[in-house]
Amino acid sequence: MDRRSQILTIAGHLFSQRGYHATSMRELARHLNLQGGSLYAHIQSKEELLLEVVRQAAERFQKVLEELPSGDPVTRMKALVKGHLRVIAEELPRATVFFHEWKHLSPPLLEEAKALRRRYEEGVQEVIREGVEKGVFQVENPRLATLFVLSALNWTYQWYRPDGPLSLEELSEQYAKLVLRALGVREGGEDGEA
């Protein structure tokens, strides 16, 4: 791992357990075994830090959607919870800041921020409109729908720990069955039918 990767993934680590404001740019090159000052060699900025560590979890959650695959939207949807929850699981310190210290970015870089999430939100719904206009989902509204959704995942961060009492996969499977019968999903339809 390069110096650059190494920064990145500590202050990951620091921004997720301090948060944004409390971590210092003295105590981030203390756990890399740097002078202060010498870690700008590096980087221009923590808040340059903050938005690369918040565009890499991006890029996590973009690619579960680039690779959902083709076909019945409750296939799509299961992939998509499993996808996401395995983001979370693999990439927690990453994904906190993505769910949470974001916000403590300045313009323009906050607008950046919005946008990535945006991106995947939109992806999201996307999924939801889809399985709403072939009549699988049932739901009124897909925006809410949405909304309710990424709420229910994105807040498995807060809890969720690999040596806890649910394997990724039993979380996965569990919460795709609560997602699809909040979607409308008939008993029956959670196996890939409508």
The other form holds:
Protein chains: 2
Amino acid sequence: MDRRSQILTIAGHLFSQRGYHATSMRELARHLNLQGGSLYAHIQSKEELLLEVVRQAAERFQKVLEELPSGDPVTRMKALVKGHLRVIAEELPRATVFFHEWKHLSPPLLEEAKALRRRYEEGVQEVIREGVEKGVFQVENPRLATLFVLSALNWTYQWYRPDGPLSLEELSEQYAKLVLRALGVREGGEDGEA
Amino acid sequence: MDRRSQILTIAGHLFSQRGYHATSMRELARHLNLQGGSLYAHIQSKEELLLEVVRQAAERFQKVLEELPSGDPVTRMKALVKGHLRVIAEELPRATVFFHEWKHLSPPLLEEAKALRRRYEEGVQEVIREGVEKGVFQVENPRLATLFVLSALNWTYQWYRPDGPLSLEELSEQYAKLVLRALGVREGGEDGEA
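May I ask for the structure of the form predicted together with a further copy of the same chain now, the form predicted alone having been displayed?
Now the complete complex, all chains and molecules, led by this one.
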């Protein structure tokens, strides 16, 4: 890992564990065995670092959307649930920053973070909207359904640990079932018969 | 409001906005127009303050469970969704601390916070379990379904604002519908026909 990637990884850990405001550049340097000043050879500011961690997380989530199989809405939604939960499981600190610490950015960096989050939300909403259009999902308000689904998925960062009793595979499968039901997919219709 | 309630309210705001670690007693005193030292006439420590805010939030959530109507599981779950969302809307800073900042407590205070959170989760799980027993909810794993439902509801603290375009009433109604579907309640069976 190059120095910059290392800095971003440690920053993600500290921001997610102690909070952005409570993490000082001095502490970050200490974790990296660097002199405080030499950090600035690699990064401009603590805030730029926060945005960069948000960007990395956004990229991982965006990739889930890009790699969704084409085809029926049920298959796509299952893959989305699984992919989203996988990012959280594999990138817990960065995902935490993407979900929570981004708020501490100030304009104009804040706007970029919001745009990245919005882009992902809109991608998820698009998957739901397609399903509605094809008559597979029954949803009154796709925007609210999107928030509902993302909420249910995002919160796993609070309690899910890949080394716990529930495998990522099992969690994904059960959550996908609950999500599809919430979206109005009839039981037994889950394998794309629509 | 007495002095102690004031302190707790302001502490809840600061902890939820800046994070627990980033909030100093000095800053808290400044917001209260107090000398730093005189805070300690009212409270023992910053950590005790954090736990107290968690306790206040826990009490509000617990009251939702205590005041659920008796009767059919669908009615109870609708009331639970509405009550839970109302606490978040009315007590956003405290709810944020209950959802997020409690993690910064250390033992033994951490154990009390965990126990309060667990008690509420178990209460919600009990409502779901009852619904399953009565054949109204179809759920494989009530524990996971509880986490799913609470996740979907809790995350609203991130985006819902009572002065936004969506009334609490509308949000509650639509979310209750999504929750009931996820729990396997058939459309049209939502008024408790079971």
